[in-house]
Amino acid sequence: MYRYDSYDQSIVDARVEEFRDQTQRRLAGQLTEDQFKPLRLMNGLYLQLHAYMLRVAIPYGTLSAKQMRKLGEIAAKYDKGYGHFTTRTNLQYNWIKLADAPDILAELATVEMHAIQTSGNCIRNISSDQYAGVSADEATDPRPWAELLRQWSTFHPEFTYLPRKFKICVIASKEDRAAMRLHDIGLKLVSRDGQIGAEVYAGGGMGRTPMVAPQIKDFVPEDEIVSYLEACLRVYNRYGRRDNKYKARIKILVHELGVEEYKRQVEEEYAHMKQLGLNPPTEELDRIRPFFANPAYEQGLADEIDRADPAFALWVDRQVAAHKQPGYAIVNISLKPKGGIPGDASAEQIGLVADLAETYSFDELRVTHAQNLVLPHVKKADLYAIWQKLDEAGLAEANLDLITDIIACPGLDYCSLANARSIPLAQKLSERFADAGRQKDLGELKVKISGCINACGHHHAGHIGVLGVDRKGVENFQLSLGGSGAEDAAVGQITGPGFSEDGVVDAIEKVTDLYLAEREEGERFLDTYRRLGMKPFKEAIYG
């Protein structure tokens, strides 16, 4: 993984120190919470219902066993004794004392960890898939495209003050992982005629107007392509709607302008970019890629497991993927035990975790935009040693892409934006689909819940969505059916009237009881619900 230069070093510090100044300045009183409210958030620290929360930033998900266990010992010290993982692929801290918030970011520091340009209208942590540099479908490892976009985009003069929030997702494989259609510009690594490149995905996005992303070029030679980002971001800068925050984001644009219109513009702003020689020397790029070269695999090891445990066996077959390399897999950990909250880990098992990936995985971890952890270069002869750790943690739920296994925000408890309580309908969702045969038999049902129509919950592209609106100050549950992230990306379709916290767990049972009685040999939840469409859902829900 890639390693920070003295350059990169003196950024983060230099910007640590500017901040304690900046906060010293706002706890004596000198600066007003107006004025500081811009500092604060360009360092990602919000001020949430109950306390300041701090995002810290974890490009394209991935990071080391040294810079996990920094994080345990942060949550430990400095919040209630454990940390949120996101469907940006962060880490969130929600119980953070302003006082200490500097010395949480020098902490971080030590390790190359950031909260910088972890909010704010610029372009927001690169994502990837989990899998990146492991799995044998993908045309390239994009990890090192992910770095440079990150190094790029980091403190851009340019696109620091866009019209709104930015987000890019870099994948390779044709299985997406990592919701790109559902990003601002999704990026596809592919290979044509032996040449690398990238198909390119611009305006998608979930939030009050979910799209999926259209493509506007089938491939961008891989040396052209940031001056190619450089151009969709200069049109939409010039022309994003700047006058009204809710029509800001780039999807609003290219629906408005329309997709050829759009392409038009980038197209002619590409040719000009390339005139301007703004294209990071191919050096670079050669200079990151060693940073992602393979670990030090060992030869000749056994591909066979001991399935003698049936609960391991069980964990097996749902929560390990396969690798690339012969003798390895790759290890999913759930962050969503029964009653528990989606995405939160203790500082034990965070540190458990860091160990973990220091002794079995080549001191590397990557978190996924599902909220959950994995651990990518796993011999399977430790598979036994790692899930017995795991199962005494806590942290060996077998519920892997499972109607459990569901992503929610932290919903009202905790942002100040939301209307309702993302956690405790995910807690009793997660206790009445509890039952492991159960969940087995519905198979792959990804269930998202979202606290307000930000969609930091990811609502519109679950299987099954659930949005929590304000019903004259009661709260209230949408019901959406049909979404999906993957390859097949797809916004779901509300299915009427809403429910209490009570009720939509009662209608998303109906969901799953027709469609049990309904599907077809091998069909999938989402298989069956596009083939039988919305109505005879509706039918078991509303009767």
Given for the second form:
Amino acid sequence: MYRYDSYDQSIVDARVEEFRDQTQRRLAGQLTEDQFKPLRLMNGLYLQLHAYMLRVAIPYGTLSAKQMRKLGEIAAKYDKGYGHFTTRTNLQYNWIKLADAPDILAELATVEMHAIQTSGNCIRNISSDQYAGVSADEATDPRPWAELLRQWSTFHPEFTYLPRKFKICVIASKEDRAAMRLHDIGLKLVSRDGQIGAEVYAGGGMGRTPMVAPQIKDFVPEDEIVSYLEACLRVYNRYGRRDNKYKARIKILVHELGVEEYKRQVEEEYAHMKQLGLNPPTEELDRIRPFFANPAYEQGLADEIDRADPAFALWVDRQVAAHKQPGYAIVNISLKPKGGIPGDASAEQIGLVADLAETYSFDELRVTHAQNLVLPHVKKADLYAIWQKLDEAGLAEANLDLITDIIACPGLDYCSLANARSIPLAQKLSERFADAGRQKDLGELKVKISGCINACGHHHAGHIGVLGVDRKGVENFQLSLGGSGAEDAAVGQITGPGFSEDGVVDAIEKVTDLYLAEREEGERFLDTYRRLGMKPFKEAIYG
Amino acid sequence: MKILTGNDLSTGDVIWWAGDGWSRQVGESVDVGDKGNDLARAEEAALRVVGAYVIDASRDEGGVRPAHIKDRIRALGPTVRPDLTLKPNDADAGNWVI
Ligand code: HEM
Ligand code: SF4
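Starting from the form predicted alone shown above, please give the structure in the form predicted together with its partner chain.
Next comes the full complex, this chain leading.
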């Protein structure tokens, strides 16, 4: 894992002290809320429905055991004993006191963490693949790139006041586990004739105008990636629609200009910039790389897993993924228990996962955009012990990518922008479909729920998506089908008129019944939907 | 009736104007008539509240009920964590349907 150098540490420490001073001035009445709000937002501190909310950045979703332990301690000491892992692989605390915020940031800084750039119109936390560095099919490990981009984008003066927020994702596998093409810029690292470079996608996003990012460049050599990105952002920064908040994301610019014209302008800017020699020194990438070297895997380990315990075997089949190293495995930890709150974890659970990472996974864990956790380097021989501990803590649900592995934003239970509650719907669905055999039979089925059109819950990318709307002061839910955030990325289509909360659960059941009746050999829900189209599903729902 | 709500500047707690100060209990809200906005600005300036705003509400046998679901959820706490709402300490708090 990356470790801060003295420069990283000193800018984070300085930021904590600056914010401490700003907070004191606010509490003493020397700053008005209008003056203070942009300052607290730059440090991830929002005012939400019930209290202040702090969003902590988890760079490319990677945490050390020590960092995770600290997150749990903060939840216990300053919050109400839990935290919420988000689709941006960050952690949100819901019950923060303003007066405590500087102390919390100071505690985070002791473990090389912060909340900088988790809000505002800047480059946000870089996201990546939760299997980075451990999956067999990647062209290279994307994390050194994600870290380089983290450094490049942190306090980047030119990109601190963009037209709108900006989200970048870096992956390096064919399989897209990070919804890369639904980011403002997505990079897919590939190897061509032995050289590493990036496919560049620009103009994806969710929100009220969802778009799958088109490819704008098929190969940027690795030592030019940062300056190419710089050119992409420059064009956006100059021409992005600052006149209208709803049209200010890069997706609208790319759409309005057309992909070809946006590309042309980027190339023109890039040709100009190339002469300036702005690429970061390759020494920096060389400095970063060793931090992500393989841990000291043991050689010659057995690949067999003792599956005598049937409950354990079920969990292994669902939650454990192949690791590049013989004898090792990747463990997915579900944060979606039956009837639970997607992404929430108690301080004790956070502490337990930290301990497991320390004991069994070379001190490392990951957060996924589907609001789950991952232990990336586990010896197969240790799986049973890990499973037993997870089970005791209510963390051994076996539902990865199944219908109850639901993404849900905080919705109207916590979020001041919400129109409807997302979490109770997720809970009802997970209860309706709780039967393990039924879930398994339904197979991969990604349900995603947002409480308003901002789409934090990725509903546009759900095989089944639900959007909460406000119909004359009453919660109402729109259903959409056929979206995907994976390598077959697509935006879902709305089925028709909306439903009550119970109505949408029933409608989803009808949709799944039709799938079961109509599927052909080997088809996932999404495949059947794509083959049949909306019509039969619509008939089944509204018929 | 019109009632005034906001968050405590320092703790962030949801608070309601109770006539002579702020309360955590929506049931103690008083009708602020057309004085809400002036009161809000004065209380903000006095550093007792942040983000104060006036809402419609009604009073019935269940207590004071904010007109909008968002404020009803603010008044009690997250519907998905009953343990963290006002209810455990005050069984009669907001006895209305969300
Ligand atoms: C509760 C506080 C939150 C607020 C105020 C908030 C606000 C917003 C807003 C305004 C947008 C739309 C931006 C735009 O299209 O220009 C947005 C998008 C988004 N948010 Fe949130 N959000 C919150 C929580 C979350 C959480 C908890 C998650 C993760 C579960 C999340 C993940 C996202 C994602 C993935 C998008 C879509 C990105 C895109 O449009 O490309 N947000 N959020
Ligand atoms: S989608 Fe809407 S309701 Fe959900 S977290 Fe985002 S802004 Fe809040």
